[in-house]
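Read the single chain below, which is given as C-alpha cells and is the form predicted on its own.
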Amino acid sequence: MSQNQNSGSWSRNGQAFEFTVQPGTLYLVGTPIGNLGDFSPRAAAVLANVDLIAAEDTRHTLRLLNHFGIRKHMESYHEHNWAAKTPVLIDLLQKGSSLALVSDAGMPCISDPGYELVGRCVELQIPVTVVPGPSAALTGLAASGLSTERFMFEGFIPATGRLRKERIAEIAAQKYTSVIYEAPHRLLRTLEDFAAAGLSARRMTVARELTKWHEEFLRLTVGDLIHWYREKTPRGEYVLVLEGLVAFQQRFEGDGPVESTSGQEPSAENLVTVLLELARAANLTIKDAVRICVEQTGMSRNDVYQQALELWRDM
C-alpha cells in the first residue's frame, strides 16, 4: 500500500478532472441510488486512486467500477463482518494507507454500515473526508410535497415483536414528518401496522425505485395506500415519507382528533391525549406508552400517568 499522496486525473467524456488523494484517509463516498449518472467526476476519481475500498458487497460495487473502468482492490465491509474489520483497516490507515468507504448504493453510514469505522477514526483523530452523494431518504423527502423543515429518519424499522410496536408507536407520535425505509415483501404489513396504530388518515408519499427507469411516487392517506397495495404487489425498494402529527392536526383544524390554535402547535394536554390513543391501538403496555409521551410532550410523568389510568381503565 502506497503511503504518499495519490496524484493524477480521471476523465469522462473527454473532460478530465484533477485530484490529489491524501495518505493515512478515510474517504466516505456515496454512489448512484439507481442513475450511474449521478455517479460523481469527484467520487470516481478517489475510488480510482485510493489505496483501497471497502465495500458493503463487492460484486456489487464491482459493477460500479467496471462501468467507469476503474480498477481497484476491494474488501467486503458489512454488518456481519464489521467488528473484526474495523480493527484491520485502521491498522492500514494508521500505517499511511487511504481508505474509500461505500455502500451498495447512497451514502455510507446512512441505514448502512460504516459509522463504526468512523467513530474509531474519530478517536484516533485519523481524517475522514465526505464524497457526497444521493440519498434515498433525502430524495423521496424533497419529492414528497409533505413538510421538511423538521423530520426524523427512521431507517428500516424492526421486523417483527414488540419493538416493531415500540417504533410504530414511536412513529405515530413523532410531531414532524418521518422518512422511512421498507422492503416490497413488508410494505403492505408495515402499512397495515401504521394503520392500526392510529394512522390510516395520515397523508403519506411512498417513493419506489428512485432515479430508476421505473420510478413512482404514489401520494395518498395511508389508508388509501392500503387498499392500493392490496390490490398490486409491491416491487422495487421503497421510500415511505409519513405526515407529522402537527401538519396532520392542522389540516383537520376545528374537525380533527384534536384542538388547535390557528398556525400554532397543539398543547402538550392534546398531544398526551392523541399519544396515549395511539399507544392504545398498538397494544402498548402503560409503561411504554407514558414513557413516549413524556419524551414527546416534556410533561410531569405522574400527570401523563394518571391520564393514561384513566384510558386503560375504558378498555
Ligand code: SAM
Second form
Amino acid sequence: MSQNQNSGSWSRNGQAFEFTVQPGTLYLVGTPIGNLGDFSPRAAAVLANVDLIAAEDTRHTLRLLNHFGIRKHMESYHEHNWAAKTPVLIDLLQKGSSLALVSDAGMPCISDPGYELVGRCVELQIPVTVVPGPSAALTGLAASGLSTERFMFEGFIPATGRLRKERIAEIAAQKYTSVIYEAPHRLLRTLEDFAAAGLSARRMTVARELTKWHEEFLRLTVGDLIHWYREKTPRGEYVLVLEGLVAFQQRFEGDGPVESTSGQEPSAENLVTVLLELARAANLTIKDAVRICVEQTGMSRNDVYQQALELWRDM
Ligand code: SAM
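Output the structure of the form predicted together with S-adenosylmethionine; the preceding block shows the form predicted on its own.
Below: every chain and molecule of the assembly, starting with the one above.
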C-alpha cells in the first residue's frame, strides 16, 4: 500500500477544494442514511484517496462507491470480526497506510463497533480525524419537535430478558429526551413494554425512513402509537424520540418550569403527586398507579401507597 500522501480535490460552484490524505491516519467518514444527495464532496474525496476502506458491510458500501465512481480496496469490520480485525488495521496504520472507516449508513461508531478501533488508535497515538455526515439519531431528534436541550442516546435496547426490563425502567425514569433505534418487527412490542412501564401518556415521535422516499413522522403519545401500529404493520427503519420526564411533568403542571432556577431537581414527592393524579385520571387501578410511581421515582412503596390512598379517597 502507498505510504505517500494522497491528494484529491473537489469543486462546488466552480470553486476548487484541494486536500491531502495523510498517511498513517484513520478517517471516520459519515455516509448517507438514505438519500445519496447527503454524501459530502469531502467524504467522496477521502474515500477515493485513502489506501483502504474498512466497511461494516463491504457489499453495501460497494453500492455507494459504484454510484460515485470510486474504486477502492475494502476490508470488512463489524460486530462479529472487530476483535480479530482491529490489530490488522492498526498494523496497517502503523506502517503508514491511510484508512477510512465507514458504517452501512450514517456516522461510523454510532451503534457499531467502530469505537473499538478508534479507542485503540487513541491509545497508540495514531491520528484519528473525521469527515462528518448524517446520523439517524440526530436527524430524528432534530425533527421530533421534542426538547433537544438535553437528551440521552439509547441506541438499540436489549431485545429480551432482564436487561431489557432494566433498560426500559431506566428510560422511563430518564428526565430528558431519549433517542432509541428500533427494528420494525420489534417496534410494537417495544411500545407496549413502554406503556407497561407507565409511559402511555408520554409524547413520542416515531421517525421512519429518514431522508428516503417514504420518510414519515408520527408525533403521538406512546398509547396512541400502540393503537396505530396494531392497525398498520411497521416497515422500514425507525428512530424513536421519547419525551423526558421533566417535559412530561411540565405539560401537566402548567404553572411554569418544574426545575427551579437554582438548578435543583423536581422533588420525588412532587413527581409522585403528578404521576398519581395522571394515573387516577387515566382510570388506572391503585395497584398499577403505585407500581408505576415507585418505578419512576424510586420512592418507597409504602409512602406512595399512602399518598395514593388519600388521592383515591378524595376523588
Ligand atoms: N451509524 C448509524 C447512524 O449514525 O445513524 C446507525 C446505525 S444502526 C446499526 C442502524 C439503525 O439506525 C437502524 O436500525 C435504524 O434504527 C436507524 N436508522 C438508520 N437509518 C435510518 C433512517 N434512514 N431512518 C430511520 N432510522 C434509521
